[in-house]
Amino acid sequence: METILFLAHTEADGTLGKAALETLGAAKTLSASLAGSTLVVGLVGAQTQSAANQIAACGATRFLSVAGADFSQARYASDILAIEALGKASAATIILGPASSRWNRVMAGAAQRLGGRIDTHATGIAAAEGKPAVTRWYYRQRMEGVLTRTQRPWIVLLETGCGAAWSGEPGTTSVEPLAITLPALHTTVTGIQAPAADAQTIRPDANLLFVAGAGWTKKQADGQAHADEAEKLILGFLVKAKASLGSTKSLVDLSGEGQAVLKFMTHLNQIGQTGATPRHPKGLATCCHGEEPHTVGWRFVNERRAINLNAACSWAQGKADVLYVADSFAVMRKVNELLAAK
């Protein structure tokens, strides 16, 4: 019999975010699915009792929180001790989590510290002939492993977008308090600096992908290259579709180069074998030719269009749904006139 406890922490607000109740909707299936296991809910934040009414229908037969404005923040020192007493509390030998920020930095500790074994990057757990088994990628997303542990309890860290998320009416539930005793703390959280709306280029939770490749900054019909207008054109869309971008490995090197760049453009912004595997439900490719390593990173979009001006490039040979034979300086200029109107 199994013991399943879902550990979240809360957001800014108080509720939990789309990550979070996808590792919901994975710990209720794999307990439906588990012979005579129970589902605990662990909670971690500043208050959680609005966090717990959120999914009071869930079907957990116990509520257990860690709550004060010394849990409101991302801390090692106070995360760990709450995630240690939500373990022992629950007598969870199973712990599912969502592989946020906060919890990839924590959570190693902890399973030493409940003498289990932990597992993360996993994109699905769900029950394998009566027990247990965690789906996972390797190699850049070209094999898919599946793997159980007898070792309890087993910490699993589930990535975002791989499961439906749980959803249910709100209720109201009774929360069971766990006191922690901190030590000493070493740092203070005197607020959060976060870069304007406008300047933000990753959105995980994006519905649209937009990936700018090395034809942005090649020269163009004139003879000339137009980076300055192509930044403009790229941040235009991001900010009025609120879109995440994307980019090929070519572009993103060419600042090594000495050739023109799109300022904007890291290697964090890197889409293929060698860079992110985005999990967005659109993708628009531009100016790139939809080459293999780059294209690796796009097989969890699950609606791929591409605008290239070679009608014969690698996305007309089936890894695109759509190809547009066009400019994207042209295209995209009428797209942010459209955008603008709207």
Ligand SMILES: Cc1cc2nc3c(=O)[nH]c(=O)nc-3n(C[C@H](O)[C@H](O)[C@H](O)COP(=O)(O)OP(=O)(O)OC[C@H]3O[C@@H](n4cnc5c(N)ncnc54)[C@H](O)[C@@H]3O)c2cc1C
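Positions refer to the first chain, counted from 1. Heads up, when I say rigid core I mean the largest set of C-alphas that superpose within 1.5 Å between the two forms. What you see is a predicted model, and the numbers here were worked out from it, not measured in a lab. Compared with the form predicted in complex with this ligand:
- With the core held fixed, the Cα of Thr148 is displaced between the two forms by less than 2 Å.
- Superposition of the core reveals a Cα shift of 2 Å or more for Phe210 between the two forms.
- Comparing the forms between the two forms on their rigid core, the Cα displacement of Ala89 stays under 2 Å.
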Contents of the next structure:
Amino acid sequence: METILFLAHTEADGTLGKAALETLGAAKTLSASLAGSTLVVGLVGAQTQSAANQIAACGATRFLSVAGADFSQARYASDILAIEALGKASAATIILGPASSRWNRVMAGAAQRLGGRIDTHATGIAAAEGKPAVTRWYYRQRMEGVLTRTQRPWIVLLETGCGAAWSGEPGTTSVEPLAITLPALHTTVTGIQAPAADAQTIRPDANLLFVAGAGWTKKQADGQAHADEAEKLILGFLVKAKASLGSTKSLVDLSGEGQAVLKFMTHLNQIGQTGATPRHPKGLATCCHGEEPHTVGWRFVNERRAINLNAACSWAQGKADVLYVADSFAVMRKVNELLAAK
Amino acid sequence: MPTAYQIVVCGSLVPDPLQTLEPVTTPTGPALKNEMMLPAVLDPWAGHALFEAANLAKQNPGSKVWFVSIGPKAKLQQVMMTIAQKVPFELVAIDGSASGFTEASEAAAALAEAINGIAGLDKTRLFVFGGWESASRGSGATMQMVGERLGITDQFQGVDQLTVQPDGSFKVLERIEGGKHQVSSCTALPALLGWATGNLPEPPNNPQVGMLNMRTVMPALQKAKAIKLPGDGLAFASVNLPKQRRDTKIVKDMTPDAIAAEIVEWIGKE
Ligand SMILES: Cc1cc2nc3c(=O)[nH]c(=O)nc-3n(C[C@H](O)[C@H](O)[C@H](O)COP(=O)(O)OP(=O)(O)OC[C@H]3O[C@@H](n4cnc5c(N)ncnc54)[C@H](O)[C@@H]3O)c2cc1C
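Structure of the form predicted in complex with this ligand, given the form predicted alone:
Every chain and every other molecule in the complex is listed next, the one we just looked at coming first.
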């Protein structure tokens, strides 16, 4: 008999975000398919009552909470105590949480403390023959494994975009607060460093991922490089299409070496083996060769198109749905024109 | 706080990313086809951690870097031939599997034991570094568990920057959602940092550093303790390569204007 703890932290506004609601949806489904299991909610945040009310109708038997100013921010030393307390108070055998940066930072430590095991970056959890089984990727999204574990508690962090978010009418529910005595803390979270609004190119919720490759900085047919125009075309497109900007490793490495290339590009934009694996419904690759270490980062991009001068580039090898053999400068100039006219 | 640091970097090796990988089933669980034949490289984010460690040590005289690694001895030796040319460190080698299918908590136990075995370890001067995720298991779990076993509760993951302040405290930038960083300040050691890319280029090879390192690398490999990571309680129902290979439509004879119109229409579709 499993006790499933849905464990989430609130967002800055005190509510539960999309990732948390998707995890709750998965927890409900799992609970329904494991006979005799119970669902418990555990919440962490500055205040948790409004989040509890938001999901009052989810069918949990208990709502546990660790709340207070010390839990408003993501900090290992305080978050781990909250998670440990919620894990113990709920006597959870399975703990499901969203794979947010906050939970990714601390949940494995919590698994160690609770004497359990953890699987992160899970893309699914489902009951098979009465036992929960987790799906996740290995070798940077190169192969997909399905696994089971006998140890409990078993903590699973679910990636976003893998299932439907739970939805239901808000209500009121009573929350059982857990008191935590914090030791002297050495770490203070002092703020968030974000690029200036106009340089904010990473938009996880965008419909389109626009990838720029090193070709944008290479010598073109006229024997010259046109980094200035590339920069204008790319930024212009991002604003008009509200797309998120990805890059290849080659291009960010060039930027890191201080070459006069796309200044707004940092290694945070890098997609691939040693970069990010974002989730977007569509992706457009430009001036990018589509080599395997790059395209493994496209695992969760559904529809894929590429523009490349080279008909034999790697996108042609079954990696894109459509490869346009063309000059990205010419195409994107026109795309921007059309979008501006809309 | 002292500034002569002890910096212990944990990192393993992974198959060269340009290699084709194929899973196979073995009596002990999943593995890679021809795993021992695949050329290996230093796990990229662990590599960044090592280069950041070396840089921190260089800027703070009296500091020392250890590199603690679990891997098959022969592969470790192969990877050390290149890495040892780059930055000074003392190797602590553990002879065991570097497979992505091993269990993080078992790897963490072996790493923590090896770190605790370092002679003269002083936790008030200790930074434990590693990659925030491996390119094999890719779970970001091992380092946190190492930290727990060493009693380190000032932990940071997805670190891109560490700056020591004039008062000895340090500032850390960790990756969070949306291309942003969380900024923290920490006033005490020990601390554990799982590095993302950081800000340093890969150091060039330096044969002198290589010669110096090799004095400790070879003995460390010789006395590497052999361990098993059995994956108790863990069972894989399947491991598969993704099947979908797309039927790529290669469009060669459209004008840029026509392509642009098609792309704009595609972007606009729900
Ligand atoms: C350990 C390791 C890890 C790696 N990790 C990553 C990773 O995480 N992410 C990643 O991206 N790479 C990674 N790589 C590198 C990867 O193998 C490739 O080298 C890289 O992706 C190539 O980048 P690119 O396509 O931008 O550049 P190039 O290979 O230089 O390709 C440029 C492309 O632009 C095209 N082009 C030029 N001009 C135009 C034009 N006007 N119009 C249209 N097309 C044009 C060219 O035809 C060419 O295909 C890794 C490599 C290693 C060894």
